[in-house]
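Here's a solo chain for you in C-alpha cells, the form predicted on its own.
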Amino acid sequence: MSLDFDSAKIDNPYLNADHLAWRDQLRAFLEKEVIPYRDEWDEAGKIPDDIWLKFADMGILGIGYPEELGGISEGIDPWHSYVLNEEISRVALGGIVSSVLVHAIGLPPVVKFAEDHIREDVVPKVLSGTHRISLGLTEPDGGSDLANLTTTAVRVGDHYIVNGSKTFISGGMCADWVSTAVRTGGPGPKGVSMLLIPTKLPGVERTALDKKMGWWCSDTATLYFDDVRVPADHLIGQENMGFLVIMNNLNNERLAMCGHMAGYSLTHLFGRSHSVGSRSRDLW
C-alpha cells in the first residue's frame, strides 16, 4: 500500500463531514489560486494584492470571527481553523502563512479587547481583504522578551506619545495597523500594554527585510515610531494590562502551528515538491 498526505495521517475522530467538506473546498481552492504560483512569488518576494481579496471571498479570513463583525462563526469549531492551516501548509509556500494570514495574531486582541467604535471600523474591513493588520511584538533589542520591551507609550491628554521600534513583524510593510505591545507602566509585565497604531501616522517609518530562509514572498518588517501620536482610544484593554490581552490569543496560536507541523511534515515526504529558499525541488 502506498502512503500519500492524507492516507498517512492518524485518523481523527474529531473530523467530522463538514470538516471534510471544507478540506475538499480549500484543496481545490488552493490548488487553484496559491500552488501554480509558489515560485514566482517567492522569487518576487511579495504576494500579489488580489489574494487578500481571493481568500476573504473564499471565507479564509473571516472563519472563526463574529458574524455581526463580517467573520463566519455559526457552525465553526477550532478543528475548521486546524483544517486550514493543514492544507495551506500542503502549499510548500512558507510565506504565505505569514502574510495572508498574519491577521490571525494581529485581529484577536482587537476583536476581544478594543472599544466597539474601534473593533466596528478594524474588523470588517481586516476580514474583507481590503485593509491589512499586523501583531507589533519582537524589538531588535529584546527580541521577543515581552516582559522587558522597551518600546514606550506617554500619555499626553487624548493621546499616546509612541517611540521605539518593532522588528522581524510578519506583514509590516502593508499593514494598515499594528496591534502593538509597548510599556505605558514600570519595568515588567505589569508595565506593558497594547496600542492599535494605524501606520499612517506621521512618524512611523517601515524598513522590509528581505530573502527570510523559506519565507522569501512574506512581507516582512523592521516599524520605527517617533514621537508618533496615537488616540488614547486605541488602547487594546485595560492599560498596563498588555500582557494578559498578548497571552490570552496563545492557546489558538499553538493550535494553528500544530497544523502547519503536520502539513508541513507530510508535504515532506509525499508533496509533489518542496520550497527550499526561493527555489522547488522534486523529493522523489
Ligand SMILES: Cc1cc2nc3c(=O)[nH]c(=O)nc-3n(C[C@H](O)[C@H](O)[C@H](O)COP(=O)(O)OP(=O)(O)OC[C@H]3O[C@@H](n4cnc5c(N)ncnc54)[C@H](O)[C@@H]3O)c2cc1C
Given for the second form:
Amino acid sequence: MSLDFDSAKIDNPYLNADHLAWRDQLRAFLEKEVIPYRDEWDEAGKIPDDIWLKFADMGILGIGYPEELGGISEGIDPWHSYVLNEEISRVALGGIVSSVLVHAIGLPPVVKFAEDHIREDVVPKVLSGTHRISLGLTEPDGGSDLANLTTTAVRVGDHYIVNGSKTFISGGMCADWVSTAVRTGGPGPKGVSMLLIPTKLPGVERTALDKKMGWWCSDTATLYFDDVRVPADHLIGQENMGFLVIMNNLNNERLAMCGHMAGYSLTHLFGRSHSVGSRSRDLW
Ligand SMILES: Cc1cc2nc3c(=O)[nH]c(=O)nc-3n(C[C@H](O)[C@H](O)[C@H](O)COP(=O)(O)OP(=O)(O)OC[C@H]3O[C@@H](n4cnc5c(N)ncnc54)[C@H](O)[C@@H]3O)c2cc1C
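Other form of same protein, the form predicted together with this ligand, not the form predicted on its own:
To see the whole picture, the full complex is given below, headed by that same chain.
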C-alpha cells in the first residue's frame, strides 16, 4: 500500500457511503475547476467571479443551509461540511477558503439571528454565488480583545449611524454586506451588537491590504465607516446581545478549521509543499 493523502488519514468511523460519495464528487470538481489554476489565481491576487457560481451549482456554497433559503440541508450533517473542509484544503490554495467560502463566517449570523425579511433577501443571493458577505470583527486597534471594540453605532430614529474601522476583513473588497460588530451600548461585551452593513451605503470606504505571506488569491480589506446610515432593521439579533452572536458564530469557524488542519497536514506531506504562490515558494 502506498502512503498518500487518503491512506494516511486516520479512519473516520462516522463517515458513511453518502459522505464518501460527496468526497468523490468534490475531489473531481476541485481537480477540474481549481487545481489547474491555483498558481495563476495566487499570482493575480484574485479568483475569477464565475468560480462562485460554479461552487454554488456544485452545492458547496449551500451545504448545511436551510432549503427554504436556497441551501441544501436534507440528509446533510456536520460531516458533509467536515469532508468539504478536508477536500478544499487538499487543493493547497489557502486563500480559497477565505474568499469563496468566507460566507461560512459572514452568513450564519444572518441565517440564525437576522429579521425574516433581511434573511430572505440576503441568504439566497449569497448561496447562489451572485452576492457576497464578509464578517467584520477585527479593528486596527486589536482583534483578540473584541469586548473592547470601538466602532460605534448610535441609534437615531430608524437608523444606526456607524463610525469606525475594521481591518483584516477577508473578502471585504468584494463583499455586498458585512456582518459587523459595533458598539451600541456601554463598555465591555454587554455593549456590543451585530449589524449587517450593506457596503454600497454612502460613507463606506475600503482599501485592500498589500500582499500577504499567504492566502494571496483572497482579498483582505480595511473598511472605514464615516457616518454610515444603516437601517435599524439590519440589526442581527438583539441590541447589546451581539457578543452571543459572535461566540455562537466562532464555534462554527473552529470546527471548520479542524477539517482544514487535517487536510493541510496531509497535503503538506503528500501534495503540494506550500499553499502560497509560486514566487513565494521560490523564496523558500
Ligand atoms: C489573512 C487574515 C484574514 C483575516 N480575516 C478576518 C475576517 O474576515 N474578519 C475579521 O473580523 N478578522 C479577520 N482577521 C483578523 C484576525 O481575526 C485577527 O488577526 C485576530 O483576531 C488577532 O487580532 P490582532 O491581529 O489584532 O492581534 P492582537 O489582538 O493585537 O494580538 C496580538 C498578539 O497578542 C496576543 N494577545 C492578545 N491579547 C492577549 C491577552 N489578553 N493575553 C495574552 N496574549 C494576548 C495574541 O495572541 C497575539 O499573539 C484576519 C486576519 C488575517 C491575518
